[in-house]
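Okay, so here's just one chain, in structure tokens, the form predicted on its own.
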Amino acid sequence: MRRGTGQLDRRTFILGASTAAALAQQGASSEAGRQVYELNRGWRYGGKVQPGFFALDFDDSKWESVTLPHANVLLPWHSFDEKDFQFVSAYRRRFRALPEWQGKRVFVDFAGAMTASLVAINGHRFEEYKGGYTPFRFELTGHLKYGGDNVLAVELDSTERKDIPPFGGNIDYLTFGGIYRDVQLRVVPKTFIENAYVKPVRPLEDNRALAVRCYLNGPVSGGTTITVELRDGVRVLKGHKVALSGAAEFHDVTVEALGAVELWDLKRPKLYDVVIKLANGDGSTDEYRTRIGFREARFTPAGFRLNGAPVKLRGLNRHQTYPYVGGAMPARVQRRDAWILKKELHCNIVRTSHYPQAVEFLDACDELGLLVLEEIPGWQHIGDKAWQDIAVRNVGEMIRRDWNHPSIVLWGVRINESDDNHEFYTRTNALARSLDDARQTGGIRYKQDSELLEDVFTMNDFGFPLKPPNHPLYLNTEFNGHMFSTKRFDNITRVAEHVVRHARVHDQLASDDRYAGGIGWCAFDYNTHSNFGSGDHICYHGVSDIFRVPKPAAYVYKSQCDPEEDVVLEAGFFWSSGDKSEAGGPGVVPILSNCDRLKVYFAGALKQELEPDRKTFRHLKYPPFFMDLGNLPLDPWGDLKIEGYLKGKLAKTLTLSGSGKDADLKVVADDAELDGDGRDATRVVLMTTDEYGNIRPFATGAVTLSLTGPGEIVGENPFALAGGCGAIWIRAKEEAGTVKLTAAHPYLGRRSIEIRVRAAPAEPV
């Protein structure tokens, strides 16, 4: 019988860089008491499948190898049909089951697999999961062989099952399918630390203090002790050591008088590590780790305070799924995500719409200093009683999962844009609160008057302007998005309205300190039903494209930073003098900087001087400015520069062509070096640019590709650029050495890259 699930042992997921990379050398962790086996290479993927393919005998040497995480079919960017990945397939690991793991629990763990999961060990099968975005495991101890090989296969049903969330009714996003994150085998004591939740006690006050509460799994005899450990990398702050008494449902240890501990807060997010080790009364011993911040982050009815001080809250919502895999994506590629919308964008807060993410893309927000609001599956149906539980079931595991990270700020517990139903959400969020009384619960709706049973009101409001709040803690959620759609190549008009759209809200956010802020829809374009969208299957509703390349529109993202931190300047329109509306535009168009003052050249004069437009923008600490093209001489056309200064200096200059031409291809890759596992990726990006480097809106072209070198392309090739641009993805194969890309364009030539991959060791099960 399944022991529970939402328990995975985080070994790859908690520790620093460093430390996870050395023990990825030896193949597996050996913490104390404990080995953790990654098994993610080596198994073989049958496709689709009839259900009940486990009572069937049969060869399965021919199937693909695979590694995870993995996509059960590749598809096109775009213009696909969704049925195509909704199927059951077959996946099958032979592992050896080491003589030394006898007398000791064996589990496996899959962090997640889209959408029910058979799971069968030698011919024994366990009872279905149901649910493609939360962590689930079995236990094999029973069922093993050991000395000898063992078969684990997974029988799973990517169709869109109306008694799982978040299924039963519509849905503007795509749930590809696959074992899309990773699995592992956990070896552990009889009696061992299942989770540990770890709660920073007055984080603001001179006498901190750290409460732990432990899980543990199996029986506890007389002598058993936990000990906890506060460590800052492997130097020991402070540790507490208890005795336990009996057998209890959890273990409560208080680490008092921490002294002078460093907060984690935006600008410098402190991480901490947590060991606890138990020892056992039958000479047995375990250890967990897991990793923490000293923050205290609450929403109030002056909006929101991170460690006391009031934040602004800026951010948008992000759909972890790619072009061509779905979610099939690595760590390196989740992470970049996260990166991407802290470093690029100078987001403070990610919203991950519309179900818990992949547990990389929080450890990055954790490492960068990203504020999460994370919630369960879910997109405006409730189903029934049966289907309610599992909901419930996705608040448990979400939270016992993720309670530890710093950066989560909010608990969503309501399905997204639901209706009210008074029974189901008393439900999550009595026991969001009863796992992790640190934190907020909050619940995205879209009508002002349903019924609060969380603590904070997150309102998805798509008019403007906004409506006021109307609770005491209130934060938007979603605006924008698919009210004003904008593709990267729209005409200039349309591209800067949309610049306008999303910048007036933060405005309007930044107006009344009773909007703790606001999260726009939303961070990048994403793959939908054909029934969403603009009929290609891609909702146009990002600031990014789905490639991740930025529209104009960003740049009203990453132009609200301090010019310390990076000075912005960025035009909000496409420069051409005939794309214009029946309205005649294009007129008066956006730029986006944190300039104090910008200086325009048109044909090497100086034409206008522009100061932000702090009438209309009152309340923005960095409005856009607006310049009039219609007070520009554009007979003949030419380049255009501006120039931002700072306190008088020059600090930016941004140039634009007036050329109107094609004038160079770029191969840009967002790493140089990767892991040689056959499943590290990273991003390649392909732009058509002008003279001085931006991406030409309307270029197309198609380019192709070859690859020489232990890699393989992920993506179209030939590609055929959209909006100047696009991108494959290149994955590594098991082996070291160097990747040849070289791009061929019909017009501008070729272009190459170079990746090294590393030697990776292999699994040693």
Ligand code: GAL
The other form holds:
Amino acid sequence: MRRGTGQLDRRTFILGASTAAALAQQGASSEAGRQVYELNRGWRYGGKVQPGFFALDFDDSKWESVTLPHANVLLPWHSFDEKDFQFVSAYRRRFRALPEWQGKRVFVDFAGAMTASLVAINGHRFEEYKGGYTPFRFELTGHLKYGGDNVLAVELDSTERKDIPPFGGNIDYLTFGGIYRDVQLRVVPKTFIENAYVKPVRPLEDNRALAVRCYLNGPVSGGTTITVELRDGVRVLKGHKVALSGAAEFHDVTVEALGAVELWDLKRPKLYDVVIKLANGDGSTDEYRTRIGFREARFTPAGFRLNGAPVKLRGLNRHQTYPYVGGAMPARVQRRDAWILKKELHCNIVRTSHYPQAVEFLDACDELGLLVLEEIPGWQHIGDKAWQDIAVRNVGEMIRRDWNHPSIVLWGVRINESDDNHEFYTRTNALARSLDDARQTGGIRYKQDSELLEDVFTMNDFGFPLKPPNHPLYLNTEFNGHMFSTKRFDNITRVAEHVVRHARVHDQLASDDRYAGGIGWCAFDYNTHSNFGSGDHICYHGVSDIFRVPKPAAYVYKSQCDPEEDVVLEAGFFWSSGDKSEAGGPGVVPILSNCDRLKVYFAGALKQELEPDRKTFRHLKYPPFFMDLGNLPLDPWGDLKIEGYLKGKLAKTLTLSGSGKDADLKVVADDAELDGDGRDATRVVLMTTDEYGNIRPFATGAVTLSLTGPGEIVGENPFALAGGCGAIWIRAKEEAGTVKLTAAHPYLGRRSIEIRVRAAPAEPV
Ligand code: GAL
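Having seen the form predicted on its own, can you show the form predicted together with the named molecule?
Below is the whole assembly, all chains and molecules, this chain first.
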């Protein structure tokens, strides 16, 4: 059971019956012939590898006890050495093989480990798996011991191996190390459902159908049948059963005459379950479940269409890494990023730059209605034939893992910003199309003069004005970024210019239907190599900082939603009298809002009434406002109050303090409850604010943290605030209770928060 997702694991997907619910309570799930056991707790981690640990008599009792997701080393949030996580490490997990598994097949499924995994069961080694972003599995059947401990051992190479994408050249991000995604054991009958590609056909027409391609593993005997059911919750809407005539690479089942369904769209992302039942000729059964949405997503010469309606794409690139632990964050934290992008920043698309990201993140995109461009691992460099073979394999792994996510609308099948390579990209496109003929392909390039083998010309265009589209289907996949790296706490001139640069690109994209839209670089600041970024192992290219706290540019995105959804009124500047060259105020500064009129008060008196700047930003639905208060009296200096009006009615107020003092310390957790499984985690943001709750952008001060109860701090303690803010994460221990976190600031005093930790039964094997 995946915690915090409220739904079941699609890779193996099984629950639904009451016995399954009971098993789920124990950390296992079962239905119709398969069981899945989580293997995320009870690992031993040996750090840098000790030769011989594959041997069965190896004593690992002194090794550290860890849970997954796991980072091979904890790091400061910046200014560390990128070599610190590049080493070979060792993990071991003992488990019991249950008697009822005998006669069945047992697999171990790794969702992702960085970067090359040498796995052994009871001393038997499998071939090394090369790749840090894609799932892999090994069959343990025949190597298990019944009635004794089984030892699963992993030698994990987290160095930058030149033989594996994305490595071989320079890359502008860090990959980090560790078994940083989940592991499961899967027990299935001799013949089982390996995977299923479920394609809604003609979703917009009355005669809509479901085309289901079932991939079986194992011999197919006479009398085998497959039944496909479309379900809405527990309600079976339609089913269809077919008898198989023999072995084949896959078996197609079409469910016709589905009747009315609710479409998946951005506002109401309705999801359905598809349950596939296999009845083998020998009496064994298997069941596989996946989640789908009915939608038609097409890039056309007049832009992107969702269910036939034009949608201007407006989004951001996301790296999957976090401070301290790299990629090793659990489901809840992965899902939070999707929530931030959709609900806080009101984006409608995200690009998983530059690799397949956690399935939990994609699940959240499905549930929230956030479109996705997903791409294979790589950055500018193309390696030799063997390297390219891995990249082609990555295309297949990515698509097979994620083909049923309605949120995914485009596959990126080129190495980001690589040069043309006709043969290589002919292969990646052919594979993508053969697996999934419902989605278009793209491949991200940095120049227009490049061979188009994909359907959509996906272009990183960092200049301004943007280049006119040179192909009928055209999407901007990166802009701004390194051209204007901006810290959340930079000088007001810079943060205001950062705002304008994001706004003007979206304005130009909105000016011409041939642009499908744009995905800015990028959502969050990210850790990188020393030869990129600001010299502290960070690229400050985000519209939010590395802790996911917005910079003013984030409000360009946030303000593009309709006020019925959220009334937005945010400052694109910091309130001060002299931090800009113009005297007497902040100068000309942006305000981001979807209100139709603003009133600005200084020191209690109405100073200005503002309208959106429709002259400069003629195409944006909600252009920025610009405030120029001229020379303000410095005495008395005072607060700035902005009122936002909609159709003449006051809809929102924003007040920025003129007092110049740190008034409050705020400690804000994303979640009030966690699962006590040793894995679950939540972010806790620490901020110094003015008396109105606005972050004090230049505040410093070390916050000393203390914690009681079943949790631990993932992060630095004391935490030195950077730009008045920062975050740590709290990870639950394997125990129920209440975590109390107290933060003590040198002069703002102490604040405490509590997080309840629910009991989570131990894993059964
Ligand atoms: C692009 C690249 C991104 C990032 C960005 C910085 O060229 O694709 O990964 O490095 O530049 O602006």
